[in-house]
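In the form predicted on its own, a lone chain appears below as structure tokens.
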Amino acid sequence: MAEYEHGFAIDADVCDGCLACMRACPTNAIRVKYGTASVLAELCIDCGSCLTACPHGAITAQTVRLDDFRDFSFRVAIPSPVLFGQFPPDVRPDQVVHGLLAAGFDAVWDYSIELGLISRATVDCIRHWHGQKPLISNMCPVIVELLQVSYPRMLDQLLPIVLPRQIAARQIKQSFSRELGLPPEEIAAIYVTPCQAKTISILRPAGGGRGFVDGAVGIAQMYNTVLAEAQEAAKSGRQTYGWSPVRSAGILRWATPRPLAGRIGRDRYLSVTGLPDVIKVFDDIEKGRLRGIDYLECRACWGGCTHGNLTVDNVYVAAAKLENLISDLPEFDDGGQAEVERRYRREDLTPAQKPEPRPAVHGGDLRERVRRVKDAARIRERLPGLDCGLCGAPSCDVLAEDIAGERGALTDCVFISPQRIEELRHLHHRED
């Protein structure tokens, strides 16, 4: 079975058994046994429901910090587009900048440009697209992961394109190479991200192998230190470094729902955030209810990327900040879409790689799979159907899925087994 890593672990000594991230799970990846939670990897998708749903807080993000990556000689920052909504009004985003640097970085990257190619990529793409539609935008790798697990078949609708700090981080290491004279491999690529999502992506790409990112730093991590150096250098007018990745609308707009509102036909391109919504769009789209969509710009977060768990500001304020910065700025920075022109004319945005259904989800032969699908329906048959979740799957359909896999019993059910009831008494029983 293949091995996934995942960003978050479940503190047995701190969880208590109490069903909730058993009953969030979007992909029914937890189970409750022993009176302790635990993940089947294979269905994660790193969304995170669970450790918003957890009320004892045990389960948490495993974040890296920059220490983790002092054994390269050079560390040089991608920063997230939303890191500049998450801080006061009154820091500018070359203070931003200057607190990233005063951090511990040794260069911020300019990642407007990466943006631009990757607009004007997925607008020709979407021009030129001959498959089945809509095609469903990569940018969100839980959205990623669900397609992996639960919509195997609209895999061929990922955009065909890869990610924009991927290209990012192969330009940093070619360009800071031939500066400083270092091997590429000594020069980290480190992305400032808004969520614990994207750094497990980073480590472990949807479609397999290594990219040129070597890892990620969340925004939370970074935050304070970040925050007290800028405004440290505002109040005492100190240089700033004199410039600042943000010259254009462009770059901020991918930190909004609507990141290509301008350049794709509004009627025929839909943003959808929030796992639950998502999933009832990905089911209308399977059952062919969606028409009339080229682009579907999906985001697991609610309120798009600025809600990411490795954020800081609340999702409303730091989407009203970035409206104010956007409407300060010109659409487009004229040196940057020259450069982004250039570019263009020779890169080549594929990915090495694309994403396929999971195949500890997926696979077996057809016998095999068609054996689990006619022994679950027979059990299920036996089952009471009022998925109280006390046998620990979240549903009598999920516990019948699990026992025709070879992972649960129908001792499980509490309407089955009289001693299942005894368990749990003596698990959960609190003296008065």
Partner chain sequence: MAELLLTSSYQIAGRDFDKGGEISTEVKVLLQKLEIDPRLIRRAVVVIFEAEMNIVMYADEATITFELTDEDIGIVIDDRGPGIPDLELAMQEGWSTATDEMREMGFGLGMGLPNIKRNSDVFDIRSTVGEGTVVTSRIFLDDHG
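Between two forms, the rigid core is defined as the largest C-alpha subset superposing within 1.5 Å. Only a predicted model underlies this, so the values are computations on that prediction, with no experimental measurement involved. Positions refer to the first chain, counted from 1. First, how it differs from the form predicted together with its partner chain.
Annotation: Cα of residue 65 displaced by less than 2 Å between the two forms, core superposition.
Once the cores line up, the CA of residue 379 ends up 2 angstroms or more apart between the two forms.
Moving from the form predicted on its own to the form predicted together with its partner chain:
What comes next is one chain alone, with no partners or other molecules.
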């Protein structure tokens, strides 16, 4: 699946060069040249802001359907806890499990154990951490990429624990291959995801290599089928399944922006959602301005994972439903907790690979880099500073750097080159 380099693709035939995506990109990764947008791969953090901003539907996210896993003999769902908060109040989590099976999965994994395991490991890690503080959650793949691209200095603060979906997948392959007598590679571990970013990170993990999870299917893609089947089961009052996938409040909290609430000191636990706010807080951390915080939870989506681009409910409704489900549950599930303890003693939870800083954009030796920065500053003085974007770069600063790095020309600026404005007039000509 190497063709999914960024997870998002721009269809040049549909794109009309309108600049919306370029202006929305938080890492200045997009340029619009000759009426078409393109992405600088090394700067893209797969956040999907461009897709949301595009008014023409020219940007598409790579999607995976359950049917794409038909070559596997056995397909197991790992349901994100976000899923259970997406249904009407009369649909119970066990009925959602029933719905997933009816939609075509061969089994649904009891993900609560791995989530409990990671909660346990994270709390332990925070307690014994001697490095720079705060530790930063690695749950949101966009945040991990943001660190790689814009805050490589803070990568050492990324929680050094494997992702729960990865250990779940490892466990799934092991137990089902034993139970069914199948080779592990014939068993698909499929994450049911609230967002595109997780799909991408599963196919192309930030640390390199390839994890145990075989792919991800969006909640939105399965929703109608699962809902219909679950409601059917709810109506008939039929006992659907031997177990509920959510037996404690602690598990459902993983769908909220504060999964460890109640487990680490409230005043030392910070949760930040939405990329612009996360960037502000990262800037503060970098200066040493954020003090007294042990653990930072951050999510690129405003409001957290319930606002992922593959969910169906609006973020407020989803939060209310989750709150409702959480309030009905005991804090811990004793049986599950015993299993967590047993596995915690036995399993290695250190990640196989650590996300590395993204390679420098331009490179060259120190003198060369200094020359470029000085050139850019000189060029910048000739630009109008209006950040109109008509040159195809998001700001005058970025254009100046592009020119200094031989990625753009002074004549891209409409203030400098009348030809450029002619070119744009031609490209964006409208009939009266």
